[in-house]
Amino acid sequence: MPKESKNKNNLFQSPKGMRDFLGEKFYEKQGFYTRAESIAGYYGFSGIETPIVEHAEVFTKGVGEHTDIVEKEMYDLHTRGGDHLVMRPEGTAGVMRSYIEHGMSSLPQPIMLYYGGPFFRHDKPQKGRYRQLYQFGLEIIGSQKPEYDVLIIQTGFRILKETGRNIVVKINSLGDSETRKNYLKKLINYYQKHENEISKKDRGRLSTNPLRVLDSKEPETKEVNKNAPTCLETLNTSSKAHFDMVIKGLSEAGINYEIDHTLVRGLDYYSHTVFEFIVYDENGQPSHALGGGGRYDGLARAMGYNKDIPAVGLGIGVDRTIESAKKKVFIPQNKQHPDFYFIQTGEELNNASFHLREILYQNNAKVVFAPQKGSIGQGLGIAENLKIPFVLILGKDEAQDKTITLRNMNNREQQTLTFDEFDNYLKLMKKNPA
């Protein structure tokens, strides 16, 4: 039996770094996904949903054993049957596993997919960063062409512009495997000459993941990085041509970008294009990242597949994106401002109420239903405070006559309509909105 928590009060608190979504928070998250999926669909992506748990090897092989995700942050599950599973820390490796499992390579290429939902990392909780975090991802699998790097950046950029903030794409290239090997030699040689000047934490990374030293947040390492060799200096001819075409495509698409030589991304599977979406503040200074991604042509083979599968993808942090929005822009259709406040004066009127609810639903009317206890006057006061333009009143007389009283809250005029007349009224209202 598992040990009981020493602090019984924890029973009534969500786990550290995780939280409930209530009221507007729930609808904002739902609204973000609705809008992001709509934009992704416009650019040609279709949806996929993968399991929240995967075999551990999907990430240890794909993401890389010497990454913070694998070394520190994954939630491990060992089943009674002996399987080693983990709660997904990111989305790309799971989508690639699905692509291979379902034989998507036999379909016309590339395959363009979007997905979203909760992901899990045992990270230190802080503002905009949670242990149960939410992401929206895009993947284009099955093509090496640089225009798909541009397309995926363009789609993510359009989604994030919905926040009303100034978004700039920071971009770099890691080149192909040949470039990466040559660059790593140069980089390691440079850091060994300055080993005493970088942080102790970064000295430990030199033997496991030297690229992570390049985008270190440690002050002393950042100073050393100012003169570090850049990957763009090492690109071979084909890698440079790929990157040049991406830059040209971003310019044609009207996307604000900056080349950042220290940008490498944190996972082993990236090659060629890497990028991040950065929010710039009112003073024109970079503030924080809302997401990023890049090309990962070597991921499939790293996972144990028998060949490389070219691909490019991105992930957007939903929590930070919603928090960064200038105003409440991510409101789903079913939470838009209601047109009607429905007052029913007693439970004995339920049958007539059910009929009217169906009429409202069939006409896609946005309605707030008042509690059944309370006076009409109280209901009218609530509708006025909520700034709802029309009130529907169903009392005993109306129910008996199969009518509904419609009150205009702007001019206080009201009229009584039969159910059929009300149905026609809604249809006309939908056809000719105010």
Second form
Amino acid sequence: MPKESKNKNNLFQSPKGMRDFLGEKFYEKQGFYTRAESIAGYYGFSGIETPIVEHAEVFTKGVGEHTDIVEKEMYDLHTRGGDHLVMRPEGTAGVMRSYIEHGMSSLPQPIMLYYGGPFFRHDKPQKGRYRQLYQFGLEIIGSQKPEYDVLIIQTGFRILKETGRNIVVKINSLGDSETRKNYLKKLINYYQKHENEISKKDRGRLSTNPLRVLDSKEPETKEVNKNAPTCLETLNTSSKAHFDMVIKGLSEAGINYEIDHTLVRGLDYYSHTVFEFIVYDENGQPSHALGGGGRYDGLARAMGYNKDIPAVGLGIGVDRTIESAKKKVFIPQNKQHPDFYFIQTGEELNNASFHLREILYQNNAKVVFAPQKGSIGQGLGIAENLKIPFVLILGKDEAQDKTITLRNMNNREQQTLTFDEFDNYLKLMKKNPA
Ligand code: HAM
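Having seen the form predicted on its own, I'd like the form predicted together with histidyl-adenosine monophosphate now, please.
Shown next: the complete complex, the earlier chain at its head.
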């Protein structure tokens, strides 16, 4: 018997940090994905879907054991079959696993993919931070060229500009593995000299993940960080050339960017370019990250593959992007506002109404079906409230004569039509929409 949840009283409340998408919120999320997929399509990406659970090592090896999302925030599943699976905290490692599993390196390179869906992080929920969060991700796998770093940023920027908000790209480079080794040495050396001035939490990070000390939010560490050596001044020649190309490309593409020496990102797999999309608030102040990403040339090898596979990608936080958008920009075109409200009185009329529903469907007419016990007047009131332009009434008389009463809610005119006449009426309406 599986154990019951500790929160017995909360059966009618979604789990902490997770939520239902209802009404407009459902359609906004759907609308965001539709728009994002369409923009990604224009820039040459195609879709992929990977499972929501993966083997734990995909993330412990890929993202890094000492990163917050792996060390503290992963949802673990020990299956009945004895597998150790986890609910994906991010999408990149799973996409890389899929690229290797399906031998995509034998196809023309690079492979450009987009994906979306829920991700899970057992973090402290607060505004803009959920335990079931939604992302839209882009990955370009199989090329080292800096042009692809630019293409990723450009596509993400275009998607986020749909919010109607001011978006700035913060960017930095962590260089290649040689640069990173040299930089870490310099950085550790610097922090050791200032060990007593940084926070206790950051002192602990020095031995596990010194780069994270650099983007610490602790006030005393922030002060020390002001004079810390920067990675950009440590870049070797080829890493510098890569970064210069990316910056030049962003300028060409007309993308607002700012170089930020303290940007390192929270996941271990990054090398070379790292970036975040920052949204600005109404007062022109930088607010929070709607997305981020970077190059991850070492991920495949970190996961245990025997070759390096160069790649670059990004993840957009869908929850935050929708919350930041100027009103309703993501309502999808396919949101179905009904054309007809279909009042049927009496249960014995079912067969006629099935037939009519088929006629409506064949003519692409959207209908709300409302079997009624109460009066027709009540149904008309509901249709009026829902702003549905036409009402269909199928009562006993209509069912017997195989007719339907059609009421125009704007001018309140009514006419009775045979099913064939109604079919023709719908065909005409389709040809000459109001
Ligand atoms: P990430 O920065 O961890 O990167 O997440 C990307 C975005 O997801 C964040 O900028 C944020 O908007 C959103 N996000 C993260 N955590 C939460 C949360 N708890 N609640 C709501 N939104 C959240 C990645 O996941 C990388 N896989 C991105 C990447 C792709 N790098 C290369 N390829």
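Quantities reported herein were computed from a predicted structural model and do not represent experimental measurements. By rigid core we mean the largest C-alpha set that fits within 1.5 Å across both forms. Numbering follows the first chain given and starts at 1.
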>> With a threshold of 2 Å on the C-alpha, tell me if Y43 counts as moved between these two forms once the core is superposed.
In response: no
>> Rigid core superposed, CA of E398 - does it shift 2 Å or more between these two forms?
In response: yes
> If you line up the core, does S106 shift 2 angstroms or more at its C-alpha between these two forms?
Replying inline: no
